[in-house]
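Single chain ahead, by itself, as C-alpha cells, in the form predicted on its own.
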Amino acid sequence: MHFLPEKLDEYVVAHSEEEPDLLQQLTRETYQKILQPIMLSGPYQGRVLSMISKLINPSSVLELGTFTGYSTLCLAEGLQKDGTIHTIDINEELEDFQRKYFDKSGYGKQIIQHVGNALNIIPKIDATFDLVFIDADKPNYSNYFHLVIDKLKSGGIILSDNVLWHGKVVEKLNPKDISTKAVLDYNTLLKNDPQIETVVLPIRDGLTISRKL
C-alpha cells in the first residue's frame, strides 16, 4: 500500500539506495515459485531495513517471519562480523529455499534458520538482542513483544512492520475481522509501554520503531 502519491512514491524509491542484485534474483524466483509472493518486503523496504541496521550495527538479531529470506538479508548487511541473525518462519517448505540465498550472500555463516511456531522457539533461543524484527501473524503481535521485550537489549530497537494493516486500522472495525483488532491492539500497547518509545513510519504498510529505554 501506497500512502504517498504515486509520483512521489517513485521519486522516494528512485532517489534511495538500488536493490542488490541478489535481492532482485530471490524476487524473481519467489514470484516463480512461492505462494503469496506479495509478503515480500521488496525494494524499497528493504533498502530502509538495510540502513536501520546499518545504524545500529548490531550483534544480534532476531527475525520473526522469514518467508523467503528477503528481510533477513536486508537486515545481515548492518551485521557486525562475527555477529548472527535467528530467524523464525513456521513453514518447512521455504528452508531450503531461504538457505540457499542465505549462502549465496556470504551472510550464511551468521544466520541460524528455525522452523516451527515462534511463541515456542523464542524462549528457548540462549541470546539477548540489539534489534528485532516482527513480521509474522498478526494475532501474535503482542504475544511477541511480551516475549522479546525481555531478550532486548537496553537501547535496542524493534521493528513491527504492517501497523497500518493496508489502512485498516482507521476504518470501522468489522468484528470478525481478527487480524485487524490483533493490529489495534498492538499498536496501543507499543504506544502505551513505559519499556518503550515508539514512532510509526508510513512507510509501505506502517513501519514501527520502538527503542527499549
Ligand SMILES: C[S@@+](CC[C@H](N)C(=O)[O-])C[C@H]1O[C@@H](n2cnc3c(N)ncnc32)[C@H](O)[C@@H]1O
Given for the second form:
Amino acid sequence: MHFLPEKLDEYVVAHSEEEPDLLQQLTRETYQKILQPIMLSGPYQGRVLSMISKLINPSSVLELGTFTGYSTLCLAEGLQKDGTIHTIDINEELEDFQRKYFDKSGYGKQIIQHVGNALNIIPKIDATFDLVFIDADKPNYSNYFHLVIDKLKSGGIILSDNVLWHGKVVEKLNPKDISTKAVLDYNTLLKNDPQIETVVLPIRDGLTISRKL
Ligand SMILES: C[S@@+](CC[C@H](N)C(=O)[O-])C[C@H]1O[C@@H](n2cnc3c(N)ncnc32)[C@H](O)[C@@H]1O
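So the form predicted on its own is up there; where is the form predicted together with the named molecule?
First the chain shown before, then all remaining chains and molecules of the complex.
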C-alpha cells in the first residue's frame, strides 16, 4: 500500500539509496521459487532498515520473521565488525535459501539462524540486544514485545513492521479479523508502555520505532 500519492512515492524512492545487487538477486529468486513473495521488505524499506541499523551500529540484533533473509541482510549492513544477528523463522523450508544468500553476502558468519516458533526460541537465546526487528505473525506481536523487552539494552531500539496493516487500523473493526485487532492492541501497548518511547513512521505498511528508556 502507498500512503503517499504514487508520484511522490516514486520521487522518494528515486532520491533514496539504490538496492544492492545481491538483494535484487534474492528478490528475483524469491519471486521465482517461494510462496507469498509479497512478504519481502522491498527495496525502499530495506534501505530504511539499513540506514537505521547503520545509525545504531549494533553489536547484537534479533529479528523475528526471517522469510528469505532480505531484511536480515539490510540490518546486517549496520552491524559492528564482530556483531551478530539472531534471526528466527518458523518455516524450515526457507533455511537453505537464507543461508545461500547470507554466505554470499559476506555476513554469513555473523548471522545465526533459528528455525521454529519465535515464542519458544526467544527465551532460549542467551543474549541482550541493541536492535530488535519484529516482522513475524501479527497475532503474536504483543507477546513478542513482552518476551524481548527485558533482553533489550537501555537505549536499544525495537522496529515493528506492518503497524498500519494496509490502513485497516483506522477502518471499522471486523470482530473476526484477529490480525487487525492484534495490530491495534500492539500499537496501543507501544504507545502506553512506560519503558519505551515510540514514533510511528508511515513508511510502506507502517514501521514503528520504539526506544527503551
Ligand atoms: C513478513 S515475513 C518476514 C519478511 C522478512 N522480514 C523480510 O523483510 O523479508 C513473516 C515471516 O514470519 C514467519 N513466522 C510466522 N509465524 C512465526 C512464528 N510464530 N515464529 C517465527 N516465525 C514466524 C513466516 O514464516 C514468515 O517467513
